[in-house]
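Take a look at this single chain in structure tokens; it is the form predicted alone.
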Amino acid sequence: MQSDSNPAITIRRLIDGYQVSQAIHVAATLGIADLLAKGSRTADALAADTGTHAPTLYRLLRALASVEILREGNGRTFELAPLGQQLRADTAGSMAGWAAFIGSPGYWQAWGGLLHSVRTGENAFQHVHGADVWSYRASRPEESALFDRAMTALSRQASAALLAACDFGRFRTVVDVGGGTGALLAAVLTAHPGLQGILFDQPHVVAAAGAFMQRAGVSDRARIVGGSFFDEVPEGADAYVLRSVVHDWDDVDGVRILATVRKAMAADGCVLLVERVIAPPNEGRDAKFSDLNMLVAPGGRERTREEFEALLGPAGLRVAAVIDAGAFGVIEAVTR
């Protein structure tokens, strides 16, 4: 990326970065680096190919040069630089699924109504369109596609960091609570020959999960649970894995969610919260931001290490280790 030390140039840039955002969702959209993951190809031929009018194409095909996920070359021709590389469907740690979701309508709009949430602690999300993200997603099936497709991209970019950082091999049997269709529950099989697992989350979520696993090759070892985690989960396992659910909640909400694992899991399980842990002050730029994320979409927040103690406690929990697995940390908890 360029930069510049001319601070009211970089303020500027910060300031201007929803129309970066906007120009990659767009081109996620199109498909555009799946087009270009053979080589080069024109403005034109890849205005034919996504069925847009090409001059404007080429204004959007420029810009994104410019911030380097692409290259231009002679007679408006473009290929893929190593940024636009991870917008490919097809590469390990893609974040096509992502930059498609962050600019559809409901999340995008959701982001607008920021000032509200900051002047009053409310939900923005529920402030512009009248319905919580779930019963908003649940009834506009494009919607509930675009996020479980960027959740299945975010899945497979933190598998690799958690299966560095976690032993799952000490287990026997773990339940992914709210895992959405599968893509780390897979990873942790696939891992782990030995190991059986089960994947938990709403019906309508988990609905096409059976052709994923199916297509991972691990269906013979994942059993496929529909159901609401505040009122149960399968009962029995020793390990209990909560991806970034904890987060999209607020504490009293949180609580209910872990109290209701920890009235399922085995005597000698554990949980696993995999969530990213706020640094101290002037750091931690990722988690900072993810946690004005959840105040303008879920209603939930990121915490400390502190704050999680302070929500395992009243659900009958305490932190036995918290490990580090890159942009996350996993809490391990066990019962108190």
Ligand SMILES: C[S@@+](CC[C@H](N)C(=O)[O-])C[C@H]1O[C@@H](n2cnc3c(N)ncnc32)[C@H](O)[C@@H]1O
Second form
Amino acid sequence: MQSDSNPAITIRRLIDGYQVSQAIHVAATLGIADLLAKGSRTADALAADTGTHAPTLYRLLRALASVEILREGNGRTFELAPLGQQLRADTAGSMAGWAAFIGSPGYWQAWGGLLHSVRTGENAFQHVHGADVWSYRASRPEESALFDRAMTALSRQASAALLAACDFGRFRTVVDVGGGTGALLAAVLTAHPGLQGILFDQPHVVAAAGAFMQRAGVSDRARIVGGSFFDEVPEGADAYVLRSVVHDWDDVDGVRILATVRKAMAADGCVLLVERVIAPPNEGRDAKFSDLNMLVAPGGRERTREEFEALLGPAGLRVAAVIDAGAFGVIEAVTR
Ligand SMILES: C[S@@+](CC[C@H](N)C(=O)[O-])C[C@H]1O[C@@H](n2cnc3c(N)ncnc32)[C@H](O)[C@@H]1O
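Structure of the form predicted together with the ligand, please, following the form predicted alone?
Let us now look at the entire complex, which starts with that chain.
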């Protein structure tokens, strides 16, 4: 990324960051990185393949080359730079799904309500759309699929670090609570052939999970259950993973979810919260901006270690360990 020591230029680039975000979103939505996977192409050829206006697509591509996502060669040709490779659908840790989701109109509009959130403490998404994210998506299958694809992308990226940091071999049955379409559970079951798994999420989300588990070759060890974690979750397992779930909720609902899990788990069981942990002042940009994302969209928050302890206590759980898993922490909790 180009840097400049002039603070006026640096702040201007930060202010205009939304333009880069939207440009990446458009390129991801058009599948530009996949079209460049085999090598360089001209802007005209890419426009023909994407059904876009060639001179305008060229303007988008050269802007992306200026921030080192693409590289522009002679004759309006473009190839992927290392950052752009991350936008291919087929790379490990692909961010294509996340980029397609994050700039989509409904989500984008909700971020326009950040000022409202800061003034009132209220959820911007609800303010802008008149519905919470979950009911909004439940009635819009395309947007729901876009979100699930984004979550799958993030889950895949987190899986390797989680498996390296956490010994899943000690468990008999793992329930992935709010596990989306099953990317994380599939990775855990693949790494541990002796393990049984249960994927639990909203019925319309897990509807797509059977085929996913089949493709991953773990369907004989993965049970799929639809429901709401405010009512009940599958009983009797010795590990309950919740990745990026409690950060969607405020403390009242967070305690409700954890209490449901606590009620269901085996006496010797544990809960593994896979979440960003808020760092001390001036550190940890990713968690602190993710916290704003939680404020704006689902209405939740990222938490410090102490805030996780305060959330777990009323649910009858206590922190046994906090394990570093790269961008995330694993907060391992057991019954009191
Ligand atoms: C931020 S996503 C994380 C998904 C997945 N754990 C991951 O890491 O990719 C939160 C998940 O919670 C699920 N969820 C939301 N409300 C739910 C409810 N009441 N009961 C069960 N799952 C719910 C959503 O469908 C979504 O899959």
